[in-house]
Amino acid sequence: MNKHVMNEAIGETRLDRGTQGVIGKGVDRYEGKLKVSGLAPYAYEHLAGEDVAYGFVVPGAIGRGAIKSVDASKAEALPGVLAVISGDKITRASSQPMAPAAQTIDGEVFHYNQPVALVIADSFETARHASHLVKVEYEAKKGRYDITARETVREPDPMPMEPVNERGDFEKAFAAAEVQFDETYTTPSYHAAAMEPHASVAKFDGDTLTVWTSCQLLESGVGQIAAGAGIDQEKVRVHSPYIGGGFGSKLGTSPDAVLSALGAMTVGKPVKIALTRQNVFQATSRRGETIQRIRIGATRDGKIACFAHECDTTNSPGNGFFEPSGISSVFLYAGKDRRIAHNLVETDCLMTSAVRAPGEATGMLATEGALDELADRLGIDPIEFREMNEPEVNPQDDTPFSSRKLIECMDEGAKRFGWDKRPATPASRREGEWLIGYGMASASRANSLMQSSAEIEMSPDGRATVRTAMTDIGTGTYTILQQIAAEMLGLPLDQVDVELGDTALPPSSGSGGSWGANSAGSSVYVAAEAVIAQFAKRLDVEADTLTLKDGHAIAGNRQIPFSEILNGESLSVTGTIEPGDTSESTHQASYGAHFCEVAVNAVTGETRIRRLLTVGAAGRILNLKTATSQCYGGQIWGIGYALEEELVIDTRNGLLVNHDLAEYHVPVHADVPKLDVVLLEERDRYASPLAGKGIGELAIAGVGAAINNAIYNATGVRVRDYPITMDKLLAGLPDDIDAAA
């Protein structure tokens, strides 16, 4: 085992030399042809053509209470039904990757449409029909479904950050401030709504349980499935080679994974379960709704003296995760006296969990709106206001930044966007019925490096194969790992194969938190360094003097093909990356800035986004095409959060009312303008051997605020309750504004 611990900054590496010329390039996806031809098997498509059974979930019909009885006699009498599983075998699955185990429901109903039974039949149609024949008798209890009621408030677990961060005496500093800003912003609950529904196929051979599932972090999935199925972890193998989107909802296991395993062990044949779209919305996880109070004390000339971001969010009983809306507020702007605090309001609704950019996606809707509002009150340009409050070190604990190009992102974006043409006065520019406005917002996403391992096997002909239990959720992991190995080893891309998504392979960081590419990629880097060391040893030269290109090693005046070095043998090494001192000695984050132009109809309140530009800096960009694509996705999602997305909770019973894609509105083609993304050149030597940082979640952070700020510039109307729907805008517009044309 070859291991590298990040205890100090990394100097120039083989990636910087660019000898092979593939790293960073926007090369096509390694698995692209398989996907467009329909040959890339997703979870539900495994065991095609084999004799399998099908499972269908019976959802609970109350919001909170107890199960008195389950009568499955009519369902079991239906021809083709193999079994009905209910009682203490039904687990309360967790989307939290660090959850120790799935919990049995023990006859309790924790939220509306919670799975209470599973029907297994020889066809999907029979299982679905039989599920309606299962009769469940309940004893309903009073539930808590409204965050604003604050019936039960508790301190959340320190996950994914410490819930309270303080420095100095904020209240005293705020009371003494020359200018006091105090506003509250609210965001609704959201759903990940990945294109691929949560689905699993399980097969039990009497000793070993194999599960093909859609899961972002495979190692934690093994433990959760084993606990739910009552089998030793060593006897569980999980596959997830292709995932049709996860966005956090697939970090841990969902009910389908555990229930398919239980089903296979019960009926003695493989069992397939694909959750319906309604099941996905009602029985997996969601983003918690938030109430965020922003208080900023400043001088009259625009210097921030103190900063507070206090947040209420929700989760269900037994779950300590909270939406960390203040995660960027800890480090983004100056302010000597600070308070970043979170409360968890317990509700009897579907559990909340991580959704793409947990914290930043909701928190920056509030903070970046607040910065814009305060700049407007002070009569200072929003970019100038942000730049004059740029901290030199992390303002929470004085830790130096590993790298930080926020100002460069804002300046480059302003130049490209034409910020100098922004209407100086809100509601001052019109085109017929349309009011035109510009807005901007900062973007940030904290960076993490996670332990991860990968194997590189060199075959006798000099071809390389990368193997790791890493997953690809559509972000381009296959391609990025191929590029890293090819650049390090001096191989053409078509001479590198990649195998992912199998827990029999070296354990990986998994996909989540924008740590995947850097963590898994760094493990490939370490493994490649070990291969190079082996080559150098066989050639009796120093590794640093060895140049690798096009499948040849070049040392001195010799050029030796890899096949000759390997001498008819294969070579296999495993590399592991671990976070070290640099994670504590520096503050690491990716940064960016969003710029938006909107047109708002003065008669109807309709908002149309005309232009959207994102400028980002995330260390070394490993693949320009996939990184840009990730940013497009973040921009589109930001449009949804600004204008459309809202998971509506019936506060009488906790039912998620709009539980499908017909009523949970996400942006469509007509909502999205031509998008523009610019990624600045940067190297963060403290972040990883690759000198890169996470980018997948950076691009969603702040987009909605930039849109909201543009809407204010267009109309003079501030909306602090997301989404910004037409009724909210019309309520703020003056009655005679349509006559002002």
Given for the second form:
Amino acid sequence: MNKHVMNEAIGETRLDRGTQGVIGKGVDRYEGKLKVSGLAPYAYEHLAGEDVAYGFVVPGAIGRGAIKSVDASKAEALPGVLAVISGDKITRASSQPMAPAAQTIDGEVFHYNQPVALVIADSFETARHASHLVKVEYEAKKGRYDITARETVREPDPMPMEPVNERGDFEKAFAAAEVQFDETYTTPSYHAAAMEPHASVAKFDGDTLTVWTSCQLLESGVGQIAAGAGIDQEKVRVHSPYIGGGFGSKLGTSPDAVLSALGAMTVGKPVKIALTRQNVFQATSRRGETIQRIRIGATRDGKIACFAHECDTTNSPGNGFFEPSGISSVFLYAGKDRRIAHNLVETDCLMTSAVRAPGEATGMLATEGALDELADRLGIDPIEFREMNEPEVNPQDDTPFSSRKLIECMDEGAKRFGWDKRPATPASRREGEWLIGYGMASASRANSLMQSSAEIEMSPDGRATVRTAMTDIGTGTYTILQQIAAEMLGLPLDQVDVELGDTALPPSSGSGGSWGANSAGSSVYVAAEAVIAQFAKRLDVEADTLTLKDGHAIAGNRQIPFSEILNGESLSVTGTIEPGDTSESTHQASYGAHFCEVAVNAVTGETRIRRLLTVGAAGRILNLKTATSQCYGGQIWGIGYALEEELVIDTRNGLLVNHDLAEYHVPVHADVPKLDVVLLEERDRYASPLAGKGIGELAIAGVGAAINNAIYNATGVRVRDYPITMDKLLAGLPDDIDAAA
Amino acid sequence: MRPFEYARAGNVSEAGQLAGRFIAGGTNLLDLMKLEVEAPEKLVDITRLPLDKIEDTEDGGLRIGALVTNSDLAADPRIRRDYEVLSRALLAGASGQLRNKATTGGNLLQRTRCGYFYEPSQPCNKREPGSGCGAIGGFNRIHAILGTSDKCIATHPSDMAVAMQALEATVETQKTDGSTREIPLIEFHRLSGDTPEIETVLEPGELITAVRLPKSQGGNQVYRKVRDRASYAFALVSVAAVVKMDGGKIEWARLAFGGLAHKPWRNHDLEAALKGEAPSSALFDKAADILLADAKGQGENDFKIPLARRTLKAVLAQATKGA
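Could you give the coordinates for the form predicted in complex with the partner chain, as opposed to the form predicted alone above?
Zooming out: every chain and molecule, the one shown earlier first.
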């Protein structure tokens, strides 16, 4: 077993030496050509041309209640309908990440449009039409749909963080503070809205089940499908080689995975289910709405004395996951007395779960707005204010930071952006109809390393194939694993192949929490080290003295092609990475700073982003192009969260009103200006053997707040209720409309 | 989607006699059929009819065939030169892909985007007469503030029709008996009243064959659309203006509004109040007062009242500049 446990800082590695010269380079995606030419099959496209049946989910028609009866006779009578499955086994929604199983409906409706039955037919169209013929009778119950009513408040589970983190006596310190800041921010519910709708194809061969699905975490997915279908986990194999975006919504398997298996079992042939866009909104998972009270006590000259971030968020019955909005407040700024706390308000709406950067994505919309507000009240530049309150160690428990370049990000960003030209007073710069403002915000995203394994097989001709049950959700995993293997082994990129997305391969961390590159990448590092050790042994040299380049091992004055070392045989090794002491002995996070220029229309309050710059530091960057693309995505989400996105809950009945992409507004091209991303050189030797940190979720953290702060600078109006739509600005806009036009 | 019969109309007079729902671009109808919000028993495909030309008329105007796509109409040099407000309105709507499919006649007949209309388990008098209105007391950000009823507060989503209203367009139709008529666009769409399911004055089987634009009277033309994102969103408020100035005064003004009502909105009193006056902030406020005298917010859309005022004033300021 070739295993590396991250118990201490990593020293210099072959990645630092860069002999092959491919690590870090912005090379094209490994699977890029397959994707752009339509040759990369997504889940639903498997078994094309085979004899399959099609499933369609029947959504429930009430918010909360019991299912009295399901009359499927009309549906079943329709020619082409093979079966209608109802009853307790139907899944409520997606499974929570890493949960043993998805929740089942057990005769009840837990949220509006919850799946209540499944129709299977010989065509998609027939199944869809039959879904309208299934008559369900309900006994409606009173539901709880409004988080602000706080009808049921309970402790969340201690995942992904402890709900309460306290140090010292916040209340006492706040009462004594020279300056007291106390404001409440709210964020609405959001949906991941990945481009590829959740879809699955299930096929039995005897008692063995194969499921092609769109899933980020395959290891736990196997268990969830097995539990839902009521079969042995050993009999389930899951494939997810290509995924059209996940953003957390595919961490747990979605209802189609279990339902396609149940369907295949029932009708005796493979079943395909693609959720409709409406189903995706109604029956997978969402990000919970939040109410966040921020209290900061400071001295008049700008030193933060105490910091409190208290949050209400929501989930449905039986779900303990919470949106951890205070996750970055624990460590981001100084302050002796601290209180970061979360409550869960139970509501009868679609379950909430992880969506890109759970915690930071919502929490920093609040805290980074609050910091800007307080800096403004104190008359201090917001960058200077943040720098004055930079902690030397984690203020919660005094652990050292593994690496932290927040100040460098702010300074570099300020210089590149021209922060010195920021309008000194709000609402002071105008260009015709447009009010111009600058804003900035910090970014941080907690880093984590997960256990992960990978195999490298060296074929007799010296080529390498990397295999792991890892997923690539569009982030670039294929490519960075190829680059790591190529750099470590001294192979040109085209001599390295990568196979992912199959649970028959070595178990991996999966994609989530920005841990994928570090975890799966480190397992490839470990496997490569094992290959090199074997090479060294065969050449009778110390591995450290071996230089590998272009498929040759160089030892002293010898240069031996790999094929010669392999001597006509293939060599296969598996490497495993495990988190260790460094995740406790150091505090690990990626950092960044966002800078934004907005123009707000003085007549209508419409906001346009003119410039957006993110400077980030996330340890070693494995591929400049895919890392930058991740940041672009985060910036664009930030535009959505700041200005547009809101999953609207009708608090009378729990309906998610805007459950399609016409009315759930994500940014369109016209909303997005030219984006700038700068990644600073950094190595974090405590984070992983790669010396990298997570980057996938860094850029979404705080970017919406930078936009908010720019809108304040442009208009003098501070909005604490996201999204910042025009109706929230109108009252504060100038009245000289005729002059504006 | 409920199974349906399909027929293809070979000529205009046959189309109505085939007795089904007409389909051309299908950019709205097909979505609604998938949800079974619409479930026609028969579709009559009119895409092969010779209604895809933009022709000059004897009175110097244009006759736009019902099947002219939104893309082609927006790009037509005569439209861009003489009716620029229409070109701008078209390009402010939908997306390039949709405009390539969507037709002139279909655009007039597109249905509301009300979320309760689209959700079959919710009450909606427009979808299911007598079932109630989910939007009243619900999420009604995009809903109407003018001309509403207690049965329906939906808006008409078209941009094109708003500009055509300001251009005093007429709709040319053919009935099942072969007779034709010209309906002023202002009379074409209905307010919701007690029968929100009936949206136009068209009779069953009556086919839109063309939209006629009268000879261009010149004037300054402005289309301004205010929405929740920069593109691909329906208007919260839109204003189409055609204003003729004469010696620093408004000779005449024609204004139409989108996003405010169950139909593209026009107010003759407002236009009369502007006629012969010199532009001023006070005058524009007076115009807004007339427009919004009976405006009624529904909660989530209360902001449309000040937004409509501000947008109208800005459009008037722009349209009354210069000669």
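This is a predicted model, so every value here is computed, not measured. Definition used throughout: the rigid core is the maximal C-alpha set that superposes within 1.5 Å between two forms. Numbering follows the first chain given and starts at 1.
Core-aligned CA deviation for residue 24 between the two forms: less than 2 Å.
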